[in-house]
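Given as structure tokens, the chain that follows is alone and in the form predicted on its own.
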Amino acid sequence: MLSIALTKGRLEKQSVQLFEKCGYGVEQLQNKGRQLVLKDTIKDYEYFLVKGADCITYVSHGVADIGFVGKDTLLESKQGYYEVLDLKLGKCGFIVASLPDKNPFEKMGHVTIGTKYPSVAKQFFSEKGMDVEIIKIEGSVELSPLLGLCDAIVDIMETGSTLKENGLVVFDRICDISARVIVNKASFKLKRKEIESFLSDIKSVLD
């Protein structure tokens, strides 16, 4: 049996649509109610629903053989897994943004960056040769430069409408991100045939 961890929310719904196109038995996923562990009615697969960061944890510790998770989460949490497939779903990007007159790359002296993704922000600015202070924010990151908590933010942007509505502009794009498939390292050896068959199914409906 293969165990597959799905990131709850939009990626979960998109994943279920892929499985349905593959001909899998996804009735339990489509009518899950409050259930978190569900069986495929056709294939010998078990699905369970988790938050993105937990998806990596379950795969890294071998509780899940396979995980569906955003690249943003992978960049923030480098644990033990193989990244094997870009699903090209949920496309967006990491950006640096602030108020129009607050370009962090032009500020002299101390620069503060607000973000939900401290590892990504730290690495990006380090590569730019900038020693910045990272402030971890869990809620609406766009609020922090408006209230003077930080000079700029590092966040995910899909359409840019939220930034625009709050009067913020993009000063740099760090990288593009999308949903990925990850595999437990031990599972890839022990269940290689089953995992490759699953990946082949997913690739066929992506193409």
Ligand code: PRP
Contents of the next structure:
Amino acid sequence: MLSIALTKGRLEKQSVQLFEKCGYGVEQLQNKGRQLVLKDTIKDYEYFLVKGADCITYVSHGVADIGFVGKDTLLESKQGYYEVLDLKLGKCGFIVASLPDKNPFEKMGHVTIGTKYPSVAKQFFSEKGMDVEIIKIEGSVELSPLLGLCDAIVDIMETGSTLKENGLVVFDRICDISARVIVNKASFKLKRKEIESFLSDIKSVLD
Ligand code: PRP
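Having seen the form predicted on its own, could you now give me the structure of the form predicted in complex with this ligand?
What follows is the whole complex; the chain from before opens it.
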């Protein structure tokens, strides 16, 4: 039996589509209602639906053998797991953005950065030799420079429309992001055959 933790939301639908292409029994996943644990009706797989950061926690603790999660979340929360596959889904990037006249790289003195990703932001600015103050925000991050809570934001950008519609511009692109498959380290040894077979199914439908 393999237990697979799926990140709820944007990535969920694309993950289920991949499983369907693999010929897996995804009826429960497609008609889940409020259920959080779903069984595959063909394979001996069980799926859990969780938030991205929790996906990493479940896999790191071995409660889930496999996780589907965004690289943004992996970069923010480093725990013990193997990252085994780039699904090339949910492609976006980490960016630094603000109002056009608020370039944080040109500001003298104290710079504040609003973000859902404090570790990523801290590391990026410290590599640039900038000692910035990070303000943790849980969502609608684009609002924070508009209201003057911070000078700029570090956030993910997919289409760019949220930035555009709020009059913000990109000052730097930190890195590209996409969805990844992670595997628990012990499961990788103990269930190697099953995991390799699962990964090979997924790879075969990726293109
Ligand atoms: C993310 C991100 C941006 C938006 C970017 O937020 O934080 O706000 O998506 O997408 P775009 O470039 O296609 O406009 P999300 O929708 O996950 O919601 P949140 O603001 O509640 O975090």
